[in-house]
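Here's a solo chain for you in structure tokens, the form predicted alone.
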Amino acid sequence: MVELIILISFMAGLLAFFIPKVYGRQLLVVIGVIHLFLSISLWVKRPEAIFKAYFAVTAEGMLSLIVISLLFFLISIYSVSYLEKAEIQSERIFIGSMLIFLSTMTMVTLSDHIIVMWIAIEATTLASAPLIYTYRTAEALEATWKYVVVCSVGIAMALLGSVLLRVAMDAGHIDAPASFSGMTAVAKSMDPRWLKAGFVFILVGYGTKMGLAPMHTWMPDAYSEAPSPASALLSGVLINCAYLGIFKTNQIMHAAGLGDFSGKILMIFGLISILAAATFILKQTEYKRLLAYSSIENMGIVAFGTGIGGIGAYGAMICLIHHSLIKSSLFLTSGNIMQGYGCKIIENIGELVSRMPRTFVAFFGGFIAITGFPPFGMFIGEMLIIIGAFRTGHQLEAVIFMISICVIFAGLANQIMKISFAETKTKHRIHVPKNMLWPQYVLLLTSVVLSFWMPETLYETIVVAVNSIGGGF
């Protein structure tokens, strides 16, 4: 079943390139349902893979997989109505790429071998690049090339980091599988110098895909030019996959007794990302680019919390889950705004509250949730990270963290208020199909429910993942 969930979506993606687009839309939803069912089955049964040397069901992998599956299911439903209204030149390429993209992301979550993980993350780049170029404009072409080139350079560095991890094993005269689980088991015997070098390269490499500053340059362009369903997947799911590669490598570092080294570097990159977002978010003129810089901030928060460890790492996991749910909702909602107003420029949009009232509720609710208002999950996660920073003696870093997220809130609030309430010449309401509304509401509602009540199995899975990088909360 472990390998089957990868193959089904991949084969469906190949099929979508050749069937009529009407059937392609139906196939998108059907695979969404099947993938969600198989993901829940994996969550419950936790079976072993057929190819144990390459794939494994882990706590951190299952957290990512279940989020991917839920998001893709809801995005697929949204996409059916979106594709009926949007002008897309080659819909079959879009649908096929979406399904293959799902397959590659699933492969990332289930990968245990370091090179299989690298191949899977590289494959996500190749699968998602056509999605960014969907509208075939000059801006889309530029964004696609920037995405491919920057991420490929990053992935090359991650490959070098993966090789260095293997060198660390050879330097320690260790005969063990080149898998994350195998390396974690023998980490204390690995050469610490090569381990440190490998971690740095992997962090920079996968951090490029995750959107950590200063390797984030592809993200605003790609999110802005991609169709909203693709933007939702890129922001809500893809960057989680890149984080998974960093997280698994961090597990090896902690097992080797080098958690302080990896933690400090993660905290530095996390703070740089948050500060970069705070700087650039104040002068954004397009709402999708605004959301992109918000994702850069959120990935910085996750990296910062992971670096702190303990209760901070638990808070980072909470932020990661809620960011996926909320940001995907916001990008889907931005698709409604784009189709309603025909424009991405904030100054040309206004009175969302009266022109698109149901879209406004999802958009404004998403803004409140993503900026960390209580009692939403982002607030809980950020508070845990701040508590963890003070507990571990990082008071200065905690102060910088708090000031930065306040600046980002002010920048976001200023632009969201313009979109929602600023005067506009056109006063008529804009109709939005129900299938382009209720997926956002489900995502936001899921985030709200998880803010007040977390299933025991989800809590235990997060604890297992956090304990693998120090725990102690």
The other form holds:
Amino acid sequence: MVELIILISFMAGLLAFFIPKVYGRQLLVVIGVIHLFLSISLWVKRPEAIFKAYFAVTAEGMLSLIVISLLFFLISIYSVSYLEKAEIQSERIFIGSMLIFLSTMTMVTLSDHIIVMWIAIEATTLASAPLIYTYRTAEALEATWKYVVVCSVGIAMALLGSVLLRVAMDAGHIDAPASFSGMTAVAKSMDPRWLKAGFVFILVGYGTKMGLAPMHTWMPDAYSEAPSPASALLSGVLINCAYLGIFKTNQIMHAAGLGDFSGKILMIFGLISILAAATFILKQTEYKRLLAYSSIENMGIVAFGTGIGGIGAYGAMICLIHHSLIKSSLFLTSGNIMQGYGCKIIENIGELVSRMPRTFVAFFGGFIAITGFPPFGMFIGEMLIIIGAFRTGHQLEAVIFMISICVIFAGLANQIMKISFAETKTKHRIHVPKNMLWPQYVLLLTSVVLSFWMPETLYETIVVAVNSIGGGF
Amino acid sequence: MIGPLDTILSLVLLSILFSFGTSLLPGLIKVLAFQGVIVSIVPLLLGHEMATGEIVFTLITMVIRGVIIPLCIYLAIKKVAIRREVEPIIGFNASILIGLILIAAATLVSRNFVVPSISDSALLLSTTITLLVGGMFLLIARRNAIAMVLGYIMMENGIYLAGTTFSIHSRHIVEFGILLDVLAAVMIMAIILQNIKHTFDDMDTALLRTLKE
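Having seen the form predicted alone, could you give me the form predicted together with its partner chain?
Zooming out: every chain and molecule, the one shown earlier first.
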């Protein structure tokens, strides 16, 4: 049952390479529906995996899985309309890769064995590489090259880290399965020196994929060159998958009593990422790159919050979920702008408010949400992280955090205002199909609803997840 | 006393030095193929009892690391350009010197660590470290895109060596998954390489710099 979700989307992906593109588009939506249905039933029934040594249903995995399912379902509907308008040479490859990408990401959320986790995360890199190269331009090629090389080398570090975790077990003379749950159970008797080394390598490795500075260099390129539905998937859920690897290793660290060590390193990487985003976001000239730097900022926030622990770790989890919802909606909206104006440069775009009013609502709403204004969830998450930082006596870090967020808001606001209200050459109103609008509205609305009312089961699952890394109230 | 394991590990170290000093791509690919073969037969010499399945797996690894992956890259360059320079950023003599320093440093560093499962080999840990850092060095110090892929493969060789020898917990089905991922990664890189050549009419990664910040 559990493995079925992975298998179905994988088989569908293989199938999509061979069937005509009209059916391929339908297949995308059908799989989106099936995947969402299976995830919900997984959430309700919580079955056990067939291959227990490799897969398991965990609280943090369920959270990521439901986000992936919801996002993919909405993105698949958007994609159908998007693909009708976009001129993509090899649509079959695009659709097939999307589905295989979905399958590999699902595998990440369900894997329990440390090496299977690595295999799945590396597979996400490989499955998403063709997506970035969809437009076949020189820039897209460069972005793909950078993405594959930087991520593969980065993730190789994580593999080394995983090997070191196994060494930590041998050095402690314990024989347990090399799975996250198995290691967490015996963490106390693992050799702390090897464990620390393993954590650092895994953090650097998966951190590359997550977009933590200074390993973030591939991210703006990949996000800006990929077609918008693919960027939405990359930014919305791929990041969560990479974070999941770090999260689960952090669980082992906490179980071994090394939570302070891992927390400190996470905070440092988090702050560096936020600072890097604040520095570079000010001089961006393309809106998709702007959004990519905002993702780097948000991942910094998540890492920082996780590092603080306590209430901050809870805030980080909230930020992670809402970032997925909001950022993917923003990337989808940027696809509308891209198709409407036919340009990525901010200077050439303007008066979005009158040319594409409904797109404007989604875009501006997304901007308000991602910069952390109420009533959206990012506000709650960031607030909790700041409170957590002060409570644990990290005043200086909290101040740096707040100033950087203000700078990033200013940088984003400046450019978003230009897109929305500056003068433009385009005189007529641009038509946007309905299916390229309501998915974004649904995503933003979900974020609003979740910040006022959260289903009991969702809240409990988040608490269970963050408790294992020393979080909670 | 020098056992068979340390003997072939010294061959790996030599192959690293060779790769630093090679100026032509076909030569570099051959060195890496040799290295792949040697690295994959190391598990046979560890002195553990091995079941038939494990021996078969080791042989498959050897074929993939030593033949298929190098062949992939060789065919990629054969289609687009034969006999190309690796275009060093750091010169060959300097590279070899750095390689020697690297080996010495890795040996010194490895004395401080005790890996429980490999007490009988003096070179295993230092070879692993040298492979890892050496691969990174190739990635940084060569501008040619193919040389960068080869650097990545060298790093992977190092991790494979670590994975199969440092721990008794390795599972073959899992190791095979890693191998498939690496193979797929190299194939995708080879496809991108062909496209780079097609688009830019060259494989110099210095051309890939329109996207910045």
